[in-house]
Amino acid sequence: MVLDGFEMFPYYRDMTRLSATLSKLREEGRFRVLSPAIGIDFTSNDYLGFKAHPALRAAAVEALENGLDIGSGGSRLLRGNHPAHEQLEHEAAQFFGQEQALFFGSGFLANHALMTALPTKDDIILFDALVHASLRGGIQSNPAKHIRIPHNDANALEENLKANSGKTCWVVLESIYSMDGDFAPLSDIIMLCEKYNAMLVVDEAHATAVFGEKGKGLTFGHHSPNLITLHTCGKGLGVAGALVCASSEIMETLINKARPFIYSTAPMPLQAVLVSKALQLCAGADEQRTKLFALCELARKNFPCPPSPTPIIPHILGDEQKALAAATAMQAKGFDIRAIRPPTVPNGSSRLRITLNATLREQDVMALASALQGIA
């Protein structure tokens, strides 16, 4: 049936298709909506409680009162390159023990830039099966051959490095995986990359500010021209953006070839000032890290969870609808916990992703443990 001729236009056919897609997502329990932060925080990545730190507020006020521009005005290659960006990059390179650093607006942009600008079409990308969507998206956009390595399987990685020993290989992984909270076998993988002269890209998003000396990440202390690390600034550091740390050749390549860097408006100068301040706070945050690790130990004694000592605790329920119902029940009890469903996690592994932070109290953790028993 034709209604005023509307069916003749592709737009309306497309709207019908999109409506059908959304209906299917609802039926599968995969439809997503935005909701505010309400209740005790057991869901954010603000591991040290920096996002509301009074020193960061004071730094923001001081910078603005001293006349710091609000916006950058353009990309870094145009007029958007501000002294605050360059100062942060200098400080970050020193802090993380790398030759140089480059500041991006977000970790997603930075990971996409790494995967699209660095490997060439003749290279091989060997990536862990559970790397973040930002890395996978960049890998899929690159014409280089890419091989999915079973999660944390160093033996499978070596087999593929050996099979491709005549080519430049890029090994891509996370130091701590965002959904399961487990560690990569970094020492083994670093040795393999040195043995086969492979490039190594390590996303330190969930280790930065929490693990390593003074929160410098799990790769800190490993010196190699083949090592590239990414440190997001919106999780443990409490601000926003991301820092890629590597050799000067890698930085120059990204500046000249990375489209997410070249064609993005530069981050606000204030953002760079606040990340600089967050790095200073991170260096002196041993007390917060000690408290966080104590909460992690307490949680693992009382929660049904894997043994990994990170602040990320997956409570796997399997079915999408069960995960949604459990999250709703926890929120009704005053705990801000969200359901994680495919495609973020594999089919059949929908879960509550519980995260701990240093602002929590022991009684908060024990109250959550009791509530979890009620929905088990």
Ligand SMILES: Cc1ncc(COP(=O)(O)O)c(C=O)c1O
Given for the second form:
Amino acid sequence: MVLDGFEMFPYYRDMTRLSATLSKLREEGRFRVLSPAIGIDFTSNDYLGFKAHPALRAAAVEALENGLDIGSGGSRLLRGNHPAHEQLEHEAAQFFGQEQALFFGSGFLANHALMTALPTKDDIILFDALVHASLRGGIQSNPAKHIRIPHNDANALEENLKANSGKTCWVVLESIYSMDGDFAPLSDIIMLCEKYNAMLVVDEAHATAVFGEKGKGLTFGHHSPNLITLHTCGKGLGVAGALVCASSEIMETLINKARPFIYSTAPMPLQAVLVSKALQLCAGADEQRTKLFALCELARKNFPCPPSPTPIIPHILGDEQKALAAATAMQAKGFDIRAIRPPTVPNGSSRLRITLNATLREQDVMALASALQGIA
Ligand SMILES: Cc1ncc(COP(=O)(O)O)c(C=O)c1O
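Switching from the form predicted alone: structure of the form predicted together with this ligand?
The next block holds the full complex; its first chain is the one shown before.
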């Protein structure tokens, strides 16, 4: 329909452009729609089954019954700073073995904050080729020079650290990669960062609650003022938000310079109360972790899995349409498994991203193994 005065309203022109973009996505088979969680959960990041934990429900009810406000009412720097946030940060710093912690509403926000507030324009950011979109977005918004290091290539990292030894370098990686489920060569990279006095940012999103002593992450036990870790609270911890852990100097910089922290309403106090409770549960969840690792082992014995024994199992199919068809076929068999396609993963590596969690039963994993044979 052509509207009178169309040219006078750029809004309509923009809408036409958006429609064209959406049509192109449809033509390319890359148009995404939201769909409900139906079937056995082989797709969430709720690795320990905390998201429906009765103790978290009870903590929420108790906090609300005791009169906890629902909203925070403002930015942390204004009236939004609630004792529940500070209590959580105190507990998290102790739990993760770092000097201080700072709570954000989500991991995406926290990563964006780290990458935009910490490196400055004369610095160099050396980031692994497969880091999460939240880190990449922040890096791209930072005027510092950034260099993409081939995935998990400690030699390439060292060459770049050597070549930039007069500058402040920020090395950015994930301890477990979200789409491939593989480990970073952390001890080599920690050694290199010490050797070249580089800052090290480790996103522990998929290790938190699962790996390291009591689920404290794969960096736990490494003490350095140059280390900054990110622990998301919506995956293994089952709630929402993220904790950045580092030295007090880094925290003060974030509080003073990180725009996503300064110019955003603080997370609901209830969110902080629940993450505190989730940290307590995490400390006592050896049984769930043991069960999860046993399920990982069972999966490895019964269908093709990459070498890293993590609960993230990519089933690479290459072609986007094949991945979509395979996901649909698995869903029809009662498994909630999703296709992951570009731009989330590189071109030609479309896949099913299968995740395991501690609420699954052995027979679920065995049923999955035979269903996967069916689609092969
Ligand atoms: C590696 C990694 N970092 C950060 C995030 C963002 O965390 P959140 O979901 O809390 O925003 C994700 C989420 O998918 C992730 O996989």
